[in-house]
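So this first bit is one chain, no partners, the form predicted alone, shown in structure tokens.
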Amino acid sequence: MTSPAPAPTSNQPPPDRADVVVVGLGAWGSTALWRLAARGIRAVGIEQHQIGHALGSTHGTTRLFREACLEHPGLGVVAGRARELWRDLESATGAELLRLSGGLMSGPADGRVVAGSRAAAAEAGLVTTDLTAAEVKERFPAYARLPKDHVGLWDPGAGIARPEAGVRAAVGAAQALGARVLTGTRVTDIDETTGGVGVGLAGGDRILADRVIVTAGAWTTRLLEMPLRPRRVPMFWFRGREPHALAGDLALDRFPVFIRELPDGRVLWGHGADEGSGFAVKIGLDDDGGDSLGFADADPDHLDRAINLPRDAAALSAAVGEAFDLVDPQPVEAVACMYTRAPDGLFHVGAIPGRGRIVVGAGDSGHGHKHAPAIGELLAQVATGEPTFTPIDYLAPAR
């Protein structure tokens, strides 16, 4: 399969009026409008830039996907339906969006990365393999450095996606459907009345809508008051210390997604080269939530995107120095990127307390891209009333 060209946009006025409107079409927003219209519901989606930009949290080439998910139990069940819809939306529009190598998170047996995966998997029904040090390290050389005193878990079901064309895909699928995109339009205000739901724009106009889903990302808390912050994540990718490493035991099939728990704590995450990401390995450190690692609280009109090495990349090369002796340390390539973090690290999805027209689905705290395509569906399913395919208690905006 090869990616979709562009999504085409429309240079036409904005509607006076819609069943729905979605407000951002990144990884959510852009799903959320695909399966609005596979309903039949009359929507409209807005985005500020153009679609499949990397100005927000959706660029980067790949994102991880994974079945057996940590952060919550009942993630492994909308990871699940991902996974479907995804494979429904390659079908729809011939792109390859997913990419499964199975997945080895590791570390101490009562760690949080293996200890919660194993739970996750257990709550969602999925089947998992337990592996010994030696086992891991029989199976994938990167890893001869693994303590050994740590385990390692194997989910078949984890793999790669692709961002820019999941987004692209969604949004084309969308518009076949019958849905509107505006794109270069800024939403200046949300603003609920006795008919519906306006959506002011920066040119001036409005448009009425019965509900509307902001799915905005960093620019959720421009337009909605919630607890969430907008983060700067510098992203790098890695070659081998030997030329032919990347075609051989830093290869996706040899050195799959992985989640990687070190003996002090610190998380690493990553993947093997694949064409999808030129051919590099692609490798990070979790957020602490402080800015120690090169993240930093952002202002997402004004991120600061320039890579400064010494800076954000030193913990980061000191941790792959020390987990795998196959990676040279130092990064190759660096791009700056942006995240949502919620309070907690769950995603905010359902309606805004008091403002039950209002949708909102924010908060994806560095983990949402893999499950856009069911959260996309979740969306839908508040906004048009309909019952959610999984409980989303835990996700409540008023939790």
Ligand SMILES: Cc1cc2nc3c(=O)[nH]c(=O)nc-3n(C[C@H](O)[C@H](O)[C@H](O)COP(=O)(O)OP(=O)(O)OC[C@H]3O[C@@H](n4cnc5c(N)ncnc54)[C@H](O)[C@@H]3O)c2cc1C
Second form
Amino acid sequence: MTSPAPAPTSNQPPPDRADVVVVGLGAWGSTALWRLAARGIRAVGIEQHQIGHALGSTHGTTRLFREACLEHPGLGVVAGRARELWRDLESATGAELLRLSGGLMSGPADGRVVAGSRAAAAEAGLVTTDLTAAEVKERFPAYARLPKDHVGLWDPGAGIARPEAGVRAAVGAAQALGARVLTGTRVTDIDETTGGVGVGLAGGDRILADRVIVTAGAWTTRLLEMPLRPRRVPMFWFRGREPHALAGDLALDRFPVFIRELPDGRVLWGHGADEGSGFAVKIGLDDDGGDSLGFADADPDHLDRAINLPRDAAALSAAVGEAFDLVDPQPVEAVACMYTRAPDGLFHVGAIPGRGRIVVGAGDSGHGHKHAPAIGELLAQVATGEPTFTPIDYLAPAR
Ligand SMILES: Cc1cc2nc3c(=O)[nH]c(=O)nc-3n(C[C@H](O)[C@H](O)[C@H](O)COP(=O)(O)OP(=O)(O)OC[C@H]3O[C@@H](n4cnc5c(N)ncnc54)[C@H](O)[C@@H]3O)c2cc1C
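Now show the form predicted in complex with this ligand, given that the preceding structure was the form predicted alone.
What follows is the whole complex; the chain from before opens it.
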């Protein structure tokens, strides 16, 4: 199960009508399309670029998967459903989409990382293991610098998800179930009319749909008025100080997926080397919403993709040097990315208030890939009027 499904493409002309149109086929839209098609819905997915492209938020080879989600206790159930659906998608397509190797959350016992993850685990009924600082250091050599008064929480359900392969697999599975896909096609406007929603395409065509799901990532506010901010967030990879560290103490099984709260409250995330990430260690700093870490608001059509190491990596390199003595704090690879931040850091999933035929899935806030097929399932359920598999009031766009 290692080869990703080929990138599906389509040059079919747009249909006049559809039950549901999905605008944007990144992680959330591709999986929404798949979950609609699995229900026998006549669905059309529209993507402005090609399937699995690298210009949005879903690109590259890895994203962290966690079930004990510190961002909100309700998200543990969402991640659990996502795990089941990622596995279904793997079975349907033969692609490897999830590699569960466990994950380590660490920091002060009452800090937002450890306490938040523990609360989410309790809400979702997950089994986690508490570790003292000494136990963490014994099991994971990269943590020699963990402060004595910090603790660890081991989440055995954590690991790595594969973003581009996931999008390709979901679109391929949706097409196999009858969904239509238009690529290289930009949606210019969405307009509720009598009897449906008109979806305007660049070039002048219009599709009349019963419902529309907008999963346009950082471009969402071009189509809907929402309090979301696309953010430029560079992603960095590192090597070990010792030549063989990446195959030893910095390999994924010895340096697993982690979220680490530092003594000053900043949060590092990342994972050790695996073959899917080119045998490098991936580490990032959590976006605090300000500009001090080198992150800034972004225009998704004109993202500054050039990396300026002093501006983009200084804060991260200093934090890596402080936290992990085995890792060389000078990054060896970097890519400028973006995600879409909601004011409270939580997704917007549901019908737009007063515009019930339009359903949105946006505001991923940098932690949305792991949940993608479950978010796709929720969007399909909202669009078709089915009860959702878990309550999602805390994700309602009107909250
Ligand atoms: C640095 C970084 C690290 C991250 N780490 C993690 C992690 O460890 N774990 C995790 O779970 N998540 C992580 N994320 C977040 C994760 O990548 C995103 O939550 C996820 O990719 C969001 O997918 P999306 O479908 O909302 O957006 P996108 O993938 O951007 O999809 C939106 C799609 O809509 C298309 N589109 C937009 N407008 C139109 C239009 N008008 N017409 C047609 N098509 C349109 C775009 O081209 C795009 O393909 C990280 C993100 C970043 C940037």
